[in-house]
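Here we start with a single chain on its own, the form predicted on its own, put down as structure tokens.
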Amino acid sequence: MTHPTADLTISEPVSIETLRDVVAIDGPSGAGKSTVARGLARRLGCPYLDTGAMYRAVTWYLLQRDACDFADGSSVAPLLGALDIALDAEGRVTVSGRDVSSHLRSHEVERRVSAVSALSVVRKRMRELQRAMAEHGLLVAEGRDMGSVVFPAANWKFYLDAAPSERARRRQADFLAQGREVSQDDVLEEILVRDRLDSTRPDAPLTCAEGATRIDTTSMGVDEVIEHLARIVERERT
């Protein structure tokens, strides 16, 4: 399975209200969001959107090219136009061609991905290839305005959440998976402060959509979670 090519060059609107077959799936850093999605989709036999990986590697990308005032869209748009993105079904994120998955979880990455996110350029553009990949059947998508903003009419919303505490753990824990340590008193100072950016930006705030099943996945394994959701979703599409 592949995913469809993500090209912010995309300028078709697409009727949102149209786009009702997905799965959104939103939420805070460390709540779990990207595993179950991936889970779930490979579960549903379906692809999945990690719009997170896709708003690193623009950031990612702005930064290889200095671009580092994100307080002024105006000075981005430019640095758009060229750009594609591409996410695969194991997961790889390419930009412009080129595999960026390694860098995306960079400290440098991370630090800035909140500015980017909340640049209205940035998130409009991403709306537009986001609705575009949802248009091929069925799809898991997970983010932070999912259910929101991006697919309002989306079947299926969860918002997934856990104590800061325990999100802060598992982001340690992917870390040093990837050869990163971090004390998890600097990952939990990071986590709070992307939680107070992302809730208060002015350009589609991490919410919990209106309709939306909240669960707290604190004390609860990823297959759980999984099992959960895609019962729900199996049992209604049926």
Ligand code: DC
Given for the second form:
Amino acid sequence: MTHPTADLTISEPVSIETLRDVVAIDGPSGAGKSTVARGLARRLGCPYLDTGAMYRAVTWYLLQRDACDFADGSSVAPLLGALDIALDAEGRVTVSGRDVSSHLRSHEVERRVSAVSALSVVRKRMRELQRAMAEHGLLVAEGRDMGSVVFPAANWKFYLDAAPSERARRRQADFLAQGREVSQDDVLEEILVRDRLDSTRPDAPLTCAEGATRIDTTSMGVDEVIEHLARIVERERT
Ligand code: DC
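What would you give as the form predicted in complex with the ligand, now that the form predicted on its own is on the page?
Next comes the full complex, and the chain you just saw is listed first.
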């Protein structure tokens, strides 16, 4: 199962009102969105869209071009025309055919991604691409603005949250699994900075969308959350 490869020059506007067969999952970093969304998509037999990975891939791309010290989006806009991002069902991300998955959680990308994703010119391109990916049937999409901006007509909207200390613990475990040792305090600080930047930017800030079901995953296991969401979606799809 692969996502359609699409370049960022898509010009066909997609009517967002028609994009209903979507499970939109939003929430802050470390709330368990990626793991839950991937597991839920597997269970429902549909593709999974990790929009955070897309913003990370753009950040990586701009870092490669020394284009991350921008004052506004005007210096970045010309670079986006040549950008081609593709994601596959295993979560691998390619930029112009190159697999960049192993770079997406580097310290540099982590540090810059909130600033890059705050640029309206970047968000507009990402929205087009994300909506194009929802035109082919049921999709589980996770990020910060799935239910509020990208798929406001989604049939299912969830907002996953967890206590900051638990989010930092999970994130630290992810890093350890990738061979990166970071203290929980450092991870917590990084998470809190990103939460603040992501939820205070003017364009599509992190928010619990209207009509979304809020779920506190602090003391829930991943399988439990997936089961909970799957039951809701399956009940309403049949
Ligand atoms: O989910 P994540 O940690 O991989 O996301 C990385 C960054 O991308 C996050 O700090 C904010 C940004 N992002 C966004 O602005 N909108 C989205 N839909 C998804 C992620």
